[in-house]
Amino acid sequence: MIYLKHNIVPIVTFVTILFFFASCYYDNEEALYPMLNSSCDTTNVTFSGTIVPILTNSCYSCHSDANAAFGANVHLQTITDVQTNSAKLIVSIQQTGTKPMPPGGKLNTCSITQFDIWIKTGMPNN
């Protein structure tokens, strides 16, 4: 009985760092289920019919012209606007800065990378 006494705290130390460490577990969505991501076109990538809409779903209630204030006062409205903080703007949304954007949020992995192309493929107005 002494035995078991002097080892029940090293037993229980163990079996707990065991079981947080089996615990702590991450993936997301995409990285466990690469095939519902599938859907991701980044072969026709448009300001207008990718990246805008990215924006007004992810960006636009602190960056439009209405809203820049909350924002930092960075405007993305415009095409000259997103031209302007494309540098600024890809390493917000990879999350690799200092001020990661969305803040609620990290963008998905198929609307970083059509931002990506859009930016690598120089910007179009299209």
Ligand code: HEC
Second form
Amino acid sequence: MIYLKHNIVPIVTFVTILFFFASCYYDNEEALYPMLNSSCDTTNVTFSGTIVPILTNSCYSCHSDANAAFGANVHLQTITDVQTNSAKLIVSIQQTGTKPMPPGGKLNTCSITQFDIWIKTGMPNN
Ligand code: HEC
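Right, the form predicted alone is done; let's see the coordinates for the form predicted together with ligand HEC.
In what comes next, the whole complex appears, and the chain from above leads the way.
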């Protein structure tokens, strides 16, 4: 038991120090997204106020329920549709995969970042 106790103290100390340094890290939006200009709202990203307008402007001509025939039957009409397709969606709009979306060109950096933020914050229905 004495032996164990002596081993555990340096481990606990080490882990404590590790947590101390880890806690110094914090997310700074300007540091994380240096390409954005100040008019891009990255603090109030919501599904209804941010994501739906992007979808309406750039995606619903092919991915609404009514138009999905033009979008290989990929539906992005409801939040559940969007959540279900989120992994493919982010690859598509970042245009790093084989199916770049929208097909006619890239969304602006602000919209792509807002999508990324919404997905990373757990795709809230807000
Ligand atoms: C002009 C029509 C059109 C528009 C506009 C469009 N898409 Fe698509 N989308 C397609 C087609 C066609 C496919 C099927 C592509 C394929 O299978 O090669 C597709 C496929 C997809 C997929 C599935 C990708 C995969 O890996 O299977 C996603 C996700 C997607 N689109 C998202 C979007 C988003 C988000 C937007 C708006 C930013 C958008 N699309 C705009 C036509 C469109």
